[in-house]
Structures are given as structure tokens and as C-alpha cells.
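In C-alpha cells, the next block holds one chain alone, the form predicted alone.
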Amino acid sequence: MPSTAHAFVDATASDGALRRFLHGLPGVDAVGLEARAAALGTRSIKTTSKAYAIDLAISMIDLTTLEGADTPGKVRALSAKAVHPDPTDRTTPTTAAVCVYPDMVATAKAALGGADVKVASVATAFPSGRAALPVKLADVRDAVAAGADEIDMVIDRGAFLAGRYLETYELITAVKAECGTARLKVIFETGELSTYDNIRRASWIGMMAGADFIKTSTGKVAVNATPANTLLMLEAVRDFRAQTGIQVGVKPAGGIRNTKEAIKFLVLVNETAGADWLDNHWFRFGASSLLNDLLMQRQKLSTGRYSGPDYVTVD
């Protein structure tokens, strides 16, 4: 596996060097980006392909609960749903992961038992990222010690927007070092980054610092995942692999609520990054309500009718 750090040792030698590298990336044509995302969203697929896409989307979901009112009982129920999304049909795929706060990692791990479902934990003072570095790293260590398979960290958007790119890079590398074998997802909160150029720059910082995934959003702000910002990040991981040989995943999170929208995102993946990313090791949906609609559409395809309102649990 090529070394990310070695590949960019010159670009990350100083704040000035990193600034020159990032500002040397091609500028984003906002109109063209949004037009391409919209055009890809109009693609139609056959019924047989839709059935495959629904199962693929289910397998890519990070089933998430990130509320102050989370209880062990709620996390256990969510974990049970991740393992058997549709208890009446055991052919339904499991979800990719359950995503919780660090103090709920052990509960989720125990509830999942030996199921092929990862436990993801948010960290680094999620969702604001406003904490001292030792606090952020302790957050990560606690989650990993409790058994987290994946860490979803947030960058300090204030530092990034102030142009402190090397500080952002060093935060990610420090968190990566604490992850051990856990995979690292880096959340940019794209709705707060103001421009597509900033999203592209943040994507490259994350990948250069060793992110296993780059992620759009926390789901806690007004603008979360969109087809355009996800398309831009897919272009970034495609170009990064072409340059370095290193593959990085993408996770749009927040605002993707129904099957039609999810399939549009899968089309974006296939047409932009390619089929290598059509796997839950490289693409995820940060969502919970999406699963309910996918299950209803799956049942419609198999029986020819929509289920009643009690067919799926309400999150």
C-alpha cells in the first residue's frame, strides 16, 4: 500500500507549502458541477437493477442515533434493526454500521454480538469540533478502547476557514494515529465551508492526512449532503487514487431520506468514481430514516403492493 504521508511530504512541510498546493488545485466550475449532478440524477434504471440498488443501499447505511436523549435501550433496538432490518425477510442485507456517541459504543458492540455490522463512533467534540486537542484525542481513545471499528471525526471548520490548513491536516493525522486499526472518516461539514473550492481543498487535506473516508456532514446543520457536493468529493477520491494509488471512501450524510434519492447517489458513484466504489467498504450513507423507505420499496418490489404503516419501525 503506498504511503499517503510520503506522497505529500513536500506539500505538508509547512503551512505555506500546503497553501500553495491546495490553491493550485483546479478551481471548481460551480455551474458545471451542479448541472452534471442534476443530469446524472435524471437517469432511470430497470426494475431488476432497482432491486439490486435497494439491497446495495441498505448494505451501505450507517444506521445512526446521535441525540442527547439516547439510551442504552434505544441503541440496542437500533443494533437489532441493523442486523435484521426486516425481521420478516431474512434475505434483507444487514446495514454497514451502527453509529453512536463514544459512551454508547460498548452497548452497541454487545448488542451486535458477532454480527457483520461495524460500530462507528463520532468523536473530536462532535458536532462542533470546538475543544482542545487533548480533549479531542481522549474522545477518540475512549471510543477505540470501547471497541469502535470506525471513528467519524469532525474538523475544526473555524481553523480551516481562517486558512490554517496545516493545523487542520495535523489534527487529522493526530486522530488517525489514535485510531489503531479503526477506520477514520473525516467530516467536513460542507454546509459551513461556503464554496465548492473549499470542499475540494478540505477533501485533499483529509486524504493527504490519511482519512479512510471523507464525509460531507454531521447531519446537524441546515445544508448537509447534496448531489453536487458529493459529486465533487467523488471526483476528489477518483483523482487522488489516480495520483497516489490509494483508495479513499465517501460518505454523504444528512438529508437523504428516500429510495429515489439514494439511487441517484449510487448513480453518481458509478458514473464518477466507478464500480470500485460500489461497495460498503468504500461508500456509505449516513442516515436512519432512509432505511425505512428502502425497506418499504423492497417489499413493494417483492409483493407488488406497499406495506401498511406498521411494516417498518419508526426511528
Contents of the next structure:
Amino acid sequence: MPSTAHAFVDATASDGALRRFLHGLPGVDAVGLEARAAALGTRSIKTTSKAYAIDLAISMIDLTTLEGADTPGKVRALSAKAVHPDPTDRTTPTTAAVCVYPDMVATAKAALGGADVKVASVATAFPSGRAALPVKLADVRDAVAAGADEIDMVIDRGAFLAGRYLETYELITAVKAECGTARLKVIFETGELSTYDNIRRASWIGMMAGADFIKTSTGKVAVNATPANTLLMLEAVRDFRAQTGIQVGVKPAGGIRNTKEAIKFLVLVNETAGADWLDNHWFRFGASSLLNDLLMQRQKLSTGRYSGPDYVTVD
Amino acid sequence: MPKEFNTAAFEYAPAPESRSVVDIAPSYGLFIDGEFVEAADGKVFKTVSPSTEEVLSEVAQAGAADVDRAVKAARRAFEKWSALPGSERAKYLFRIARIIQERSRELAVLETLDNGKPIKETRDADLPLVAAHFFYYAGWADKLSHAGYGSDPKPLGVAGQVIPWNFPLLMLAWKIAPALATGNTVVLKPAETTPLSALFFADICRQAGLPKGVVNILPGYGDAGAALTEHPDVNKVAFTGSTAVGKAIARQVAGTHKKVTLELGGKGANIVFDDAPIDQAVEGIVTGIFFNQGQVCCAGSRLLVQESIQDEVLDALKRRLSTLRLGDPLDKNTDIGAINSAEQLARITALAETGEAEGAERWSPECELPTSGYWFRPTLFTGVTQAHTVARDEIFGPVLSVLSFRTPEEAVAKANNSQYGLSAGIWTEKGSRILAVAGKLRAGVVWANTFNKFDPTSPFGGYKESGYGREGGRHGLEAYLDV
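Next up, the form predicted in complex with the partner chain. The previous block was the form predicted alone.
In what comes next, the whole complex appears, and the chain from above leads the way.
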């Protein structure tokens, strides 16, 4: 985005300038951050607010399949589930998107038809990001050409950890330029960045480079989305909007498996970034098994009894 | 595109903890020599729920005759109790600790009802700490010869203990656990606005089979407290409360054989340097002054913020205060509960008015106050200097005074420029600065990049008019040993 780039023209003028900017951001106290995330995790969300949160969470899911074994059949099944998560209850909201590899975008697009469900595609040599820049950009172009509404790119963690911040920034701007109208999610792989200071710095690189979403992880490493790293990224988007007027979305991905956890994340959103982010345009869950638990809880709330895994669809 | 239902705000439906887990009797007696008895003069007083003004129970009111009776019971029990091997006393304390854990939900609800503080705090802070104190001192009971006070340190005798209303059961634990572990017997007077959890504790003593007279509980007013601390057969006086009463006790026991510990007021400085982790510092500022509605002797009631980041910190703080949830203390999502009494509310109100009258700028987030009960909005005063009353006097309520500083030297000078010296906080990412500043602060507790963290292993106590003696940790044993 030209306006974003303009706001940080000095900070991104050189590797040194960017380093000084990033290292000038307030530090993160790990104990305090985790304590705050845990404290918000004790909020008790019941009855009407739980019903609201469950529907909101369903509508925020990027229903994901990212396996070597993905087939057109699997992607079609997933797409059908995204449109009608609960075939027995047509008031259930659709998920926000399905998330697939680039070669499955066309299949997903066709399967979704006219439904209001986006197709998100991972790209840039997901999940490791270990490929040459032209290869990564070709990956993005391919997904966009196939009709992807959203691109989930990975940053080069090697470059970031080696301190080549400007290279990380420029990779994102280059990918952004290939996206056209597709919205760009930037995956940091927070489990590999390891420290909260790194996650804050990566968040700012992503936002300054024009990310539409900042996203925790690929789901392919040991530590994925956690309440603490998501809280930290919510603080980043909150501060970035206060400074630039530009709103950026957040997507925790990987490891969020049940309704209780998902609601804790929504509480984090509500009490950190605020109500403006409580909308699938600005917050997503990268998840697959989460959806069925949300559906079972939704059925419980409407019928008063638990159903069980045979009353939701496997996909 | 945003979906239609998403435009509704994420309101949290009421999530009240069940009141039915606690059974409050319509009346309670004094607990003397293992029995609940009426006061000698038959007096009673009512205890109310500060959040609703509902009368919870009617409690016997101790007078001087009851104090004498309780001290005599404690004296009789002392001989056998102090002669028990430490490992035997430990068994009772471990048993009490376990019963507290088993009954923690009931006790948390009770404490919230009688005190007005949020269930979130009684559940997650008060009760776990209460049990932890009993477990911790149970562990010391048979190891006193290794505590550094000689090979066979002796108890003092009868301890007269007077505790405040802000952490009723926790202050009881701070007093009773070390006293019993070291072989003393106790007579304890809870505050008149919060007698119930101490009376439930009396029941726990019976449940644990504690010998009669080892613990005596005397609900009552200041006159009962004075009768207790001046009783000639009391060997040890332990008081937590206001500096004015503490001074009176110090005068009263001067020249007697009594050993005294006093834990009094405070005006803690929470110092935020320009290299602080800002988001966590804001949380620490909030915890420092709004935990338990600021009714905390070690509250971080003075925010000292480096002038270069003052605006940023204040903006973040105001934004954060706007998310605080004030209301029904039994609701699990309540952050700010009720003020403990009408009297305390009047004191806070008057001091806040003085702040305004002296020209400090007052700010509170928008929030609706319940129509019954005692409530005070979280409040900030900016533009405060050392000369303002709100920077010097302990308010003991949810009122934060914000001052600025330019250099570390100035921060230390301002932090120490107080009649009190109980607590302080330091926020900086620079470890060397933490060590340098902490060493210069005259405060009993200095927290670094955190605030209001308590642990039974850590000694707690004050400098200057914040009192003397230490409670908690190995140091806490000394107050109850003849050393």
C-alpha cells in the first residue's frame, strides 16, 4: 500500500534504519505477556454471549487442508463443508474461507461456486519458504491466476533470524505487488522466531510492508498459535492503526482445536484490539478440527444436549 | 464482507458464581477455647455485603471480658501445644491447609460476599495464597532448629493478633500459620466489617481437630483490639492496619515485655522507565492500583513515569482502564468490585475531592455504578506533584496519582520522598538498572517488571511509617520466636 510505505519511508530506507526502528520498539516482558493472556483466558463466556462467540468463530475459520495427500475430492468435500458446516442447521454461518495449496485453488473455487466463502492459498514455498525469490513470486502468481482471493505467504525466517530485516520487508512488498486484489496474509512462523521481541518486530515488518493480515504460523511446527503470541500481535495491529490509521487483520493458526480455546482468542481480540476486529474481515482462525467442536457446541446450545462426533460431518 | 451478526458487540452475559456453595448462619458467636460462645455482655453486630448492603449475618461482639477469657484459654493451651514435637504441630497445619483447599470455593464465595472483592481475586489470589501459607509454615514446624535462630528456639507464648478487612482470610493466614508453626497460641481479632471468613476458619480448626484454645477468634471493633493488644498476658502483638492505630499500639506496648510487629500503610511508587515493556507495564500499573479496588497496603498508588514516555503511557493506561468491568463481585468476569464499607468509601471520596481542589486533573473511564452498595470508579490523577495530598496520603482505594520524572536519580528521590516505605515497582528492560535502582529504594518489597506478586516464601514488611518486622518466609518465623 503506498500510504503504508509512505508512512515508514525513513524506517525502511536501509537495513540499518530498519534495524534501528525495530529495535526501538518497546520490549516485551514474557512473564507479563503470558500472565495477561492467561488472565483473559479466565473470562467466563456463557449463554447468549457463548452463542454469539460460537457463530462468530465459525464465520472466522479458514477451513484448511494442507497435506501432500490432498486430492480434488478432499478439497471439494472441504469446500462443501465450508458452505454448509452443519447440514442439519442451515442457520449456521459459512466459514470465512477454505485454505489450500496453489494447485488446488481452481478446484476449490469451482466447488464453492457463488458461495460467500473465499479461497485462500498458501504460497511462497510454504511452509519452509526455502526457495529463490522468483520461484516464490511465481507460486503467488499461479495462485492468484487460479482465482485465489487471499494469499498466505511465509516470511524467510532464515533471513529474519540472520538480521536481514530489509530483505524480509522487501520479500513481503514483492509478494504484495503480485497479489493484485487478493488480500495478503503474512505468516511469521512464530514458533521459529522463538522470542516475543522477534514476533513484535516481525509484526511491524509485515504491517509496514503492506500485509492485510499478520498470521502466527503454518501449523507445521511444534509451537503454533498461542494466546500469548496472538495477544502480542493484536497489540501490534492496535498500535499500528493508532499510528497510521491503517487496520491490519490477525490470524492465529494451528493448535486451536476446541470451542473453549477459540472463545479465549475472541476475548483476547475483544479486550485488546477491540470490537472493530470482531469480524472475519479482520480476524481469522487457521484451523480444521476446530470447526466440528464449534458445531457440536452449537448443537448443544440449541438442543440442550450433546450430540457427538457422528452428528457432525467428517471431511 | 462483514456478516450482519458480527456488528453486535461481544457483550459478556452474566456469569455469577453460585452463592449456594456457602451456607452462612444467621448468627455467629465468638470462638473461645474451641467453642462458639456469646459475648459476655451479649452484644452483637451486623455484617453486610458491601456490594448490596444486604445483612449477611449477626455476629457476637467481643469486649474486654471476652478478650480476657480468650487470652486465658490460649494461655492454658500454650503449655501442651508448645511442648508438641514440631512434626506433630506440622500435621495440624498440613491438615488445615488441605481443608482450606477442599473448601476453597466456599471460602472464596464467602470472602467475596463479606468483603466485596471480585470472585476472580478470591478464587485466583486470596484462597490459593491462604493455603500456600499454611503449607509453607507447616513445613517449617519441625525444622526450626535449622532456621538460623539457634539450636532450639522457643515460642513466645500467647499472640494477640489484629487484622484488617482488605484480605481477611489471607491476613489471618499470615498471622496464624507462623504463630502455630513456632508453637505459640493465638487470639485473633478480625475486622468488624469482615468477620465471617475468620469464623469459618474457626470451624476449620475444629474440623482439623486442633486442640482447644490454640486458636481463638474474637470478632469486634477497635475497643476489642485495644483490649487484646494491652492485655498483660499477651506476649506478642501482631497488627496489620492503619498507621494511626499502629502508632497507638507501639505507644501502648512500649516498656512491656511484648514483642511487636506492625504492618501499616503505604504509598508505593511504581516507576516506569522509558525503556520499559510498555504493554506489560500498563498491566502492572493496573494490577498495582486496581487489584482489590486499591485497598492494598502495598498498592502502587503513585505512578512515577519518565516524562519522555508519559503521554504514551497515559494513553495506553486510559484505553486499558476503559476495558475494566465493574460490578457484581460474584460475577466471574468482574474486575473491580465494591469498596469494603461506607466509611472507607467516604474516606476515598474525600481524598479524591482534595485532589481536585488542589488542582490535580481527575479522570475516570465511563462506567455505570450499581445503585446499591459502596462503589468508586477507577480514578487517575494527572498533573500531580510531590506537594499534592494525593501524592502523599494513603488513599486505600482505586485512585492512582501520576507523577513524572526525568532521570533515574530523580525517580529514586521522588519514590523515597514519602513517610511510607512498603512497596515499589521498577519497569525497565535493562537488568542493571533494576539492580541499581532497587538497591536505592527504601521499601520493604521491590518488584521488577511485575507488581503485587505474593508468595509465602518471601518476607514482607515496611520501612519508616509502614511498620516494622517481617511476615512471610524464614524471616517471618523470627517474629514468633524468643530470639
